[in-house]
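Okay, so here's just one chain, in structure tokens, the form predicted on its own.
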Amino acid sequence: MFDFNYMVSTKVLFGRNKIQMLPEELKPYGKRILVVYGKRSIKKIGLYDLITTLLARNSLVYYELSGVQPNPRINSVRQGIKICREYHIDCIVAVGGGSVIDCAKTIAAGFYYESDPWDLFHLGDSAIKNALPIGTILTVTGSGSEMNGNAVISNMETEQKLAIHNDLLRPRFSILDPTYTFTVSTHQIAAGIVDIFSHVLEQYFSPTREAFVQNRIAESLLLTCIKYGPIALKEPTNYEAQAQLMWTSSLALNGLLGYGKITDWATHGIEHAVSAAYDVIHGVGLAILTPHWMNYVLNEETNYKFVEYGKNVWNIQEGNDYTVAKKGIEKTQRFFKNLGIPTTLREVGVTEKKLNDLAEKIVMHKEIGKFKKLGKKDVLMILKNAL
């Protein structure tokens, strides 16, 4: 295990009716609040009225940025920054899932950046010098953005989907009430389950062999998805299932699994390019690509990890090592398929003529991945296999 510094600064308020603590959590940061959310879902479930009533009752002035889309756009970020500067916003509250939270984080960073916020995604994480404080109210499980300093934003003009990371972007507090996920569509639930699963796999499949604690925690999170994912799909109002998935999502990407080891993230890199070009739901893209990445990187050198995965996650105990590895991959793909997610890129609108351009954008003259390094030819083959 490598040396590391570990910080999880987000205060988590988990459980029913924790929304009542919102005014108290906002007090240290000021009275002028920007509420960022998606379309109409938070109004349908009554959460919008509850939040605005709590804010008004406690003399907190609020402004709104609504309409944030899945695969959040840089244009929404620009609009949010304009509101923050015009009305001297003190704190941002993101109400929704990862897309809304990522948009809010980028607004928070862009508020202090004098030029266009898209520049931050090219300048690197060190370009972020300050950020407005952020709080989140989670309504969609999967991204883990409620407990980390990551943000991913799409630029539809350039067909790019890029990420930034800085601890300044970690939410100061996050309200996690599983009941707010009860009305989420089964398609969104399924995509969220895959998102969690993929976040764990990206850190589990690592060239660092001496990470026993991290690996066992990772396996327990994967097993939680396997156990409670189908329950949540069948019974969306099952509190225990939704609670287990919500907490698993936060633990999967708050840094716990990745500290002290090298992590991969090749599949995410490939998916970001696909969803930037075709506006594919992130979890759907990951479900399609992950088994094909697994099959492509499986070889004599990497087989040991797939055997560990097959035995500890899928309880495959019979057969030689190669058989165990292949069965683990097959079970992964079947699990995703049973969630009701497409299995090919063609099903989500990807065309073969675009694959070469996608591969070039993904690699950008350098290899991706750490578990097994991938060049353009490798990425192109994975895309073709997934088509």
The other form holds:
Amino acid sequence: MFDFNYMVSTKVLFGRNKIQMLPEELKPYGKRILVVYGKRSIKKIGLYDLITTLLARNSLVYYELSGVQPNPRINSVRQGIKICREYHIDCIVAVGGGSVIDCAKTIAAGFYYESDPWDLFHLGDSAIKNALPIGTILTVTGSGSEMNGNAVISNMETEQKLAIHNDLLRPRFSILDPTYTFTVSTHQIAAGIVDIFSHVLEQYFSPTREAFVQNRIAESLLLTCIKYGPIALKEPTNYEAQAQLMWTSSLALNGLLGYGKITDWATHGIEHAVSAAYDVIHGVGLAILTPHWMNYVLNEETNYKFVEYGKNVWNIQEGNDYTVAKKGIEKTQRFFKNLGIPTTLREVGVTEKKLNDLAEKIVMHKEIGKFKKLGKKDVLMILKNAL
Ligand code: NZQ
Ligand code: ZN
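Show the other one: the form predicted in complex with 5,6-dihydroxy-NADP (NZQ), since we just had the form predicted on its own.
Every component of the complex follows; first up is the chain already shown.
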């Protein structure tokens, strides 16, 4: 285990009706609030009315940025910064999933940045010197954004989807009420389950051999997805299933699994480029790519990790090491397929002639991945296999 500093500063308010604590949680930050949300879902479930009533009743003044799209665009961020400056916003409340939260985080950082916020994605994490406080109300499970300092934004003009990371972007509080997820479509629930699964795998498949506690926690999060994912799909109003998945999602990407070890993130790197070019749902892209990444990086040197995965996660106890590894990969692919997700890039609109461009963009001048380093040729092969 390597040395690390651990900080998870987000206050989590988990359970039914925790929304009632919203005004109290906002008190330390001021009276002028920007509420950021997506299209229709929060109005349909009555959450919009609930929030605005609570704010008004507590003399909090609110402004709105609505229409934030899945794979949130830099243009929404620009719009949000403008509102914050014009109306002297003190605090941002993001109501939605990863897209809305990431948009809110980038607005929070961009508010203090004098030039265009897209610069922040090229300048590196230290360019963020300050950020408005944000709180979140989660309505869809998967991204883990509710408890971390990451934000991922798309620029459709440059066909890029890039991330920033900074502790200043961690939400001050997050309200996690699983009942808000009861109306999420099965397609989106499935994508969220894969996103959680992938966040765990990106940290589990690591060249750091001494990470016993991190690996066992990771396996228990994967087992939770395998147990409760299909239940949530079948019965979206099953509170226990949605609650288990919601908390697993937050734990999967709040730092708990990654501290003290090296982590991979190659599959996310590849998927973000596919999403940027084809506007694919993040979890769908991951479900297609992950088994192909696994098959590609499996070799004599990496086999030990796949054996650990096959035995501890999929309970494959028979056969030689190679068979266990291969069966584990097959089970992973079947799990994603049974969630109703496409299995090829072609099905989500990707064409062969674009693959070379994509690989070039993904790798640029340096290799990606830490469990197994991948150059352009490797990434291109994974994309071709996934097509
Ligand atoms: O726009 P509305 O009408 O709200 O509909 C949304 C949206 O279409 C819908 N939805 C949300 N709550 C609902 C609901 N529908 C019915 N009932 C509800 N209660 O769900 C759709 C998808 O929302 P989105 O926020 O895009 O989903 P998710 O949470 O999966 O976020 C995906 C984004 O997060 C990024 C992804 O790249 C992607 O852009 N990620 C962020 C990370 C982070 N910040 O740490 C890490 C991840 O790896 C990921 O990259
Ligand atoms: Zn993800």
